[in-house]
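Just one chain follows, in the form predicted on its own, and it is written as structure tokens.
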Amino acid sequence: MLEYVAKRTAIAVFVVFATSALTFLLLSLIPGDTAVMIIQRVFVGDVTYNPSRMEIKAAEEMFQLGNPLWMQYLHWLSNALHGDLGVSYISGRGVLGEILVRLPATVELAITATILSLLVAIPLGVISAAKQNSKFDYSSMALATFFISMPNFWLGLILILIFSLHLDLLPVSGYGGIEHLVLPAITLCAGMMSVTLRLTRSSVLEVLRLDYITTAKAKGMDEKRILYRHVLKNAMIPVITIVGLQLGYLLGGTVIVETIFAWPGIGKLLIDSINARDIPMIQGCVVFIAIVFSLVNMLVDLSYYFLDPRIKYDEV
């Protein structure tokens, strides 16, 4: 167990540092200059004042942008193994500090569209199973497609449209009381829970079918105690995977939910931080998002000893 926890943690910090090495080559190759770029926005606040040569000169040997890229990148990973992410250009705080600012508001959307999703999903996939064939199965497996085929974006739009604007029963965006989490909430379950009902549906059918369910029906032990304690069980290892990704995702920073209803999230963060071509605060993000979707990932594969007594790490 022990050499397996290290093995995937060994996985993960390659994973991270692969991501860190990736994202800052390719901000470098971002056009423009960008000390050109730090001085109109941060200290003169107008993109076409015109720098001179000297006011360059001293921008670059304050952010050092001046050194070969390989020592930028080595001198940003000594920093952020410290702690340090880097300071924003923009705002001129710390790139750590600003995520851990949003993060709240990240965690808060992702947990409550994550259990909602779950709360709808699971049980619908579970009765779909059992009543294959039948119109519920029909209904369901129809549900699920429909909102698996919208995109986010399209739908956030829609419930605005509806449920702001001409019923005015909820506020367009903004992050306050439970009013403003309902319909980025919603946007972000309906996608999750589509792909959640279909794999608990497929998963469970497929234990359905083994040999052991086989004879507690032969047995003529009740149907729903085979359902919910042996079948639910053994069919959630794949669906727990899915799910396990698509909190780490949404932990990252959902970015186009946040973007369309102004949630004050990581990924409202990161888009701003493109927008305005915030370069530490971009590669911090980006950081970020992959070190807590390695992390998520690791804990789901863990968590399948508990769920599978038969799964023995040792052997991997």
Second form
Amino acid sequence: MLEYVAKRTAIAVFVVFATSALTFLLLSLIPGDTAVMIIQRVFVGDVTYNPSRMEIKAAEEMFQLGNPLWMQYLHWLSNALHGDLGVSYISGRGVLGEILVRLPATVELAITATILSLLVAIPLGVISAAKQNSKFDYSSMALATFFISMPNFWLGLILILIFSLHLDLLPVSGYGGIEHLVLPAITLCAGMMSVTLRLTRSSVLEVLRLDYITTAKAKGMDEKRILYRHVLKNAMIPVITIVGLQLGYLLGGTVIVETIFAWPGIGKLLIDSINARDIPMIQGCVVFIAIVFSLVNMLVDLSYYFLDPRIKYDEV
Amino acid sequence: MSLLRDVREFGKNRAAMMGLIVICTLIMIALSADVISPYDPTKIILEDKLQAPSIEHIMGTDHLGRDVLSRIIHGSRLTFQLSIIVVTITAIVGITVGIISGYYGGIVDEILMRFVDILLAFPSIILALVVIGALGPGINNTILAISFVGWLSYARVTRGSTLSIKEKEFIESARSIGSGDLYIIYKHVYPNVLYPNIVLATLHMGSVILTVAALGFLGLGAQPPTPEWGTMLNEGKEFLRMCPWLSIFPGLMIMITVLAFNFIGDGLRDALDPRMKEVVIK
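To complete the pair, please output the form predicted in complex with its partner chain; the form predicted on its own was given just before.
Whole complex next, starting from this chain.
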């Protein structure tokens, strides 16, 4: 077990490093004179300002821009390890601080969407499997395919059109009370719900085919009792995996949903930074997302140990 | 004979046949876009701006007076071009990597698959956004950004199939009569990994179309005045209250196209490879 935890941690740390290096490399391709950009935006606050050669040299030295790329990366990395992700080229504020300010909004949205999707998907998935090939099964599967195929940015617009503009029930966008949360959460949850629904169904179907279920049926046990007592417990393990893996979807989805609804989270921050070519901020957001992602994935993997004692970690 | 049986199996699937008909129709529309579109998709006529759907303009006009139907027709051409290019590139790269990894095994396999697993788990749109962020928005960079992670699923699926085929007797007998690795791969491994990859490619088409449109919607994909569905949505959303048709029609087209590909993909999976479970599509 201990060995597995160590191995898993090593992988998680490696993912974060690899992502940060890859992002750094890619972002170094951005054309334009970084030193001039920093002086204009961070120090002077005027994009038309024409810095002198001295100023450019000073800025290059301060941000180590003249150094080869790998040295710049190491410089960034050592700062990052000390909790300093650099300064935004746009606002001039610290990157980490800005990300942490945005974090609660994203967490709020992500958790609400996850809970919402589970509340719909698991009951529907279980009933679909229990009544395989029934009308109910077909319609819930059709619903799932429908929502998987629907672009979430379009769903968001349609929801705004119906509930905000026509019925005037909910605000169009913005951050605030629970009424602001409803539409973004539904938009984000739709795709996730579909995937969880399909997986819950196939996972329950798989368990239903196992020998001990046949035994229970042969004994004359009540069908409902079999479903709740024997099937569900065992079918939920793969579903938990999926919920863990959905995190990737969730993080990607927040980028789009936050943009539609002007939700002040990390996804919107990332898009705004990309539009503004704010290199330290893009780098910071991606690394932060990588850290959250690796951490949660690791926790999900480790949680199996408690859920399914049959899993042997030496073999993983 | 098995191919014939597979085709018949596929034909019985009503949703899949529907999907096939829709896609064939859309391809015809895309091919004949210049002939059938009623107006020039980029011609600006400001006097006609923001007209509601009517007989002259079935889907209305946008804020620059351009005919939405014509833009949607030309958009279908762009969408198919982009997604076919991406799917072709990623399938070739992924299948090659997967066969090498699965066939030769060893340390190469170990490193490649670790790499693939890590990237596969990471949210693909974030990686695509970083690529776009670095290279700038536009159609070519959209292709690059999506291809950057798109090959991973092919590599994973191909490697799995290659591993199981490698152990079969006919490979051993081929080797015993002196066939070289390249010959075995070309003659025996490659045809056998094709089926799951066809299923994957069909489902991948849908997901690529979604990502292309998503990047367009975020303003990072095709740039105006290019008639791309996601970009049209992005332009149209400013007028959501007054002119909802600008947002409804492009989105509807994206959904119909993706839904059709998903139906075909599911049908193909059931007909060709029933054991294949839910696959992770990037």
